[in-house]
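This document opens with one chain alone, in structure tokens, the form predicted on its own.
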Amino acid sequence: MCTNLPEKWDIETDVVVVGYGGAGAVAAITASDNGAAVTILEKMPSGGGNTRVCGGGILNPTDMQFAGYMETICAGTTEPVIIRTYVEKAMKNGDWIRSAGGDVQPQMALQVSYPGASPKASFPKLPNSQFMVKYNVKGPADEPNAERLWKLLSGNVARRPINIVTGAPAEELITGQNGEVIGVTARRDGQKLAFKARKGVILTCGGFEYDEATKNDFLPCRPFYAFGNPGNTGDGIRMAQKAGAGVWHMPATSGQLGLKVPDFQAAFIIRFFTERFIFVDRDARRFLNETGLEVHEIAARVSVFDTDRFIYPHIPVYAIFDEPGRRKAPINPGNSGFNRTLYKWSKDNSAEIDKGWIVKGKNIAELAHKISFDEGILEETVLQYNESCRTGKDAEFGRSRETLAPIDTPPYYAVVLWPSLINTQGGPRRDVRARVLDAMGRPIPRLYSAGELGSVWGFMYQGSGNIAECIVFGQIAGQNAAAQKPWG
């Protein structure tokens, strides 16, 4: 027996698609194809999610093998049968793209030390690893691979008769008889509407990057900031939850280290287009090799908690670099972040250190100093790593002969960085055709999700993955919702 049916429905409709991001463009288009008036409900003042301020990439497996790296990587947390049908469907992502009205190129790597999206697999030396490729969508040189995206997908939506609702969050799922979700409720305007979906409701409202309480519940370090859209506090997986489903990866994140600052509410992202630049942690001290990291399980390699000491000890990383390493290129590239509309870098970081978010001293005891640092540790520690440079040989960590350049030209400089997200992956389960499942694993009538919003990668991440995602199961969702017979 329904529990919280409305007195009225202020919109009918067929399919409501909960978040207007990459995933709900998707899944709008694809519902709207097939036959269904469409409502897309949207929190924030307009449509992008983390869709527009991502790096862009779109995975595009070339071959049935590269299941086998996916199935490595997930390590036994997604059903091989969702983890083909993602494969399958992926190989076909730049046909979507065309079919469309755009095109693809080949991802190119941003020329950093310290680290950028490769075109490449994340884990290269897993078996199956060579089975792909990254696309971006084709445009000007100048836009970000991210802007040429959301231009084609909101470009596509426009040209359909879908309704889009912006500024009205969505509050709760409305159920019928035997548990069947019939509409949602959201606000606008400091008035509650109720929508009804005759076929069904796709959830897509991205994770919970921006939900301190589940981020401390299933998170591995705190505080971990994020880069993306503020928009995604966990709104879809509470409300999944309140209609009965289950939740699954929920401890899968992509992240990196960022900048935060008190101004802004996401993080910057931070890039070294310079070899002259070390991290090290709360001990003044190098731990990891600086340029021999995955971008998108930076976060994970410095969230190591020491029981003895009961600290994070790599938390927060410092960046230690010198004036030609300043001079270089700006550290935030201002291509990707919620950040890079609100806020631009200056050329040679100069704006960025009269602010106080980059600290300079002129000589590294100095530095150490402004950074509550052991003068001598920081010195040895840099001079150690400059010996390094000359012998062409980092004993320690084994960052390659190419990367190392000396830090030994005043004055010096540090930002200090905390691990940051890219996005979540935890969200209601889901199955291979996009429904939301229950907690004993049984399919919730007439409920999807696609996206971020429980993703299928549940263990490590493969970049360009969630794009990709956003568009395989935005089309499974849209046409299984579609495909529905009106409940009335």
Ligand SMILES: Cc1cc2nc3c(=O)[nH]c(=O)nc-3n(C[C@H](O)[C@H](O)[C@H](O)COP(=O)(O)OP(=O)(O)OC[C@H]3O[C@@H](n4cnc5c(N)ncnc54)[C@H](O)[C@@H]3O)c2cc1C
Contents of the next structure:
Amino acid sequence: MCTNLPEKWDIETDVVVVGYGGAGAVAAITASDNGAAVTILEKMPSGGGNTRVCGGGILNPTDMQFAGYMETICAGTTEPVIIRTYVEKAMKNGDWIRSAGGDVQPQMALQVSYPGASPKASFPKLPNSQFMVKYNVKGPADEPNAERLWKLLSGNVARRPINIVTGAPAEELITGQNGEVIGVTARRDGQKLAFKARKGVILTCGGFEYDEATKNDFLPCRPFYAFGNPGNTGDGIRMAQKAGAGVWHMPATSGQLGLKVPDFQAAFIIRFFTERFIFVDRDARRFLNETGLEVHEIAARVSVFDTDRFIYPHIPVYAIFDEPGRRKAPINPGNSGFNRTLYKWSKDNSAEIDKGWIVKGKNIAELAHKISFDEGILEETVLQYNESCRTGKDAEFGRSRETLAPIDTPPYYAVVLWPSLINTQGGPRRDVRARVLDAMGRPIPRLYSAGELGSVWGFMYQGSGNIAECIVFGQIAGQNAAAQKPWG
Ligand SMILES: Cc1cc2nc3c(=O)[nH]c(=O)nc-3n(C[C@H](O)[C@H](O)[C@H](O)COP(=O)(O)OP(=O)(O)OC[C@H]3O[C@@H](n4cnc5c(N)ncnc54)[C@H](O)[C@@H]3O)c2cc1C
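What would you give as the form predicted together with the ligand, now that the form predicted on its own is on the page?
Entire complex below, previous chain first.
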């Protein structure tokens, strides 16, 4: 039974790819190379999505034993067969990039005291964690990793007969006999257009980082801001659900701490390239080892709800630092996040002090007063921390000796930080062939997905695992959609 067949098709093609980020690009390239006519629909004025503003790290397992590590961190949320397929194909990610005309180089560690992107496994103590490396796309050192990645992907798309329609948010999947997906509607310049997909539709429209309702339903804290592309509002989840899809991995995310200011939709990534800082909570007290955190799990660490006081005591987090810390380097690295092309952070953070984004006090008491803290408690916290630096031992939180540097040179500074998303992993459930499954676990005919929309990472996240997934499942989805017999 046809449910929402349009009166006429505005554009006819074999495969429609919804969302032009990394997964969409790889899916479109693969489907095109497998003989399909391809149209990409992109909601924003141009493609790129989170892919273009990410850190550009690409996970490359070095041995199938890495599947054991992945099974541990997925904790039963993803079938072993999917994990094995991911690992098997991701081991060849470097080859795929070379076949696309690029090359890879090892990802370097950031020289940052607040834990940065480690080139190693996120959970190095787990068995089989040694069987991986992280790459990025080789290119000029002054070009952000993600820009090099996006140039490679979009360059490959441009060299193929792929139709790209931007400024065209997809709205609804069109279903035919037996619920098979035969097309999709999108809105462009206020007009509703129907795209016929003779072979299939591939959903690659990213996460729900900017959808407040879905975040409130599934994520552990609020507010939960985001660093990436504001076009990612979970549209693919609703479209797939309407066509009968089941969902998985909805609470899984990776998040850090960011500065959110009203003029910018995305949060600014904040990192310290100095040891002269601490994090304090709403009580002006330290609450964790600031330099021992796994970078992708920081938001989860602060999202603890106190049912006695009925508050999140660690949200927001206040970073406290001193004058040498302020002068050392910009606290926004400027090479990733949606704001990277919109704002240039000052080298010594002075412009951001002038804007009031960073609060300044001539002494700790004045700083405390300006951020509405009990000055006695903040003074005590800083004194106690400085004493740990003097003795070389942080008895309370175990911060490592080499990262214990005092906060003792005025003026002093505070910046207010909020949990901010790098990614969300939830979305329509997919199988090993990238087919979207219905609520009963059966494939919805002709509907595929790839990338962050319903990704394989259902519990903990391995850094660089998303871009790797775009390449892996982009290929699988593109190949399988192109192999379908046209329905009309
Ligand atoms: C700051 C930051 C750093 C990161 N660093 C890394 C890293 O180093 N390594 C790594 O693996 N991952 C990293 N990630 C995560 C990674 O960027 C994403 O998971 C990945 O890029 C997702 O790719 P995608 O193609 O699935 O989605 P995206 O690249 O986000 O593309 C989705 C596209 O779909 C479009 N879209 C949305 N709705 C619609 C609609 N209705 N119709 C049409 N189009 C639509 C969006 O506008 C967007 O262009 C990082 C993320 C951020 C924000």
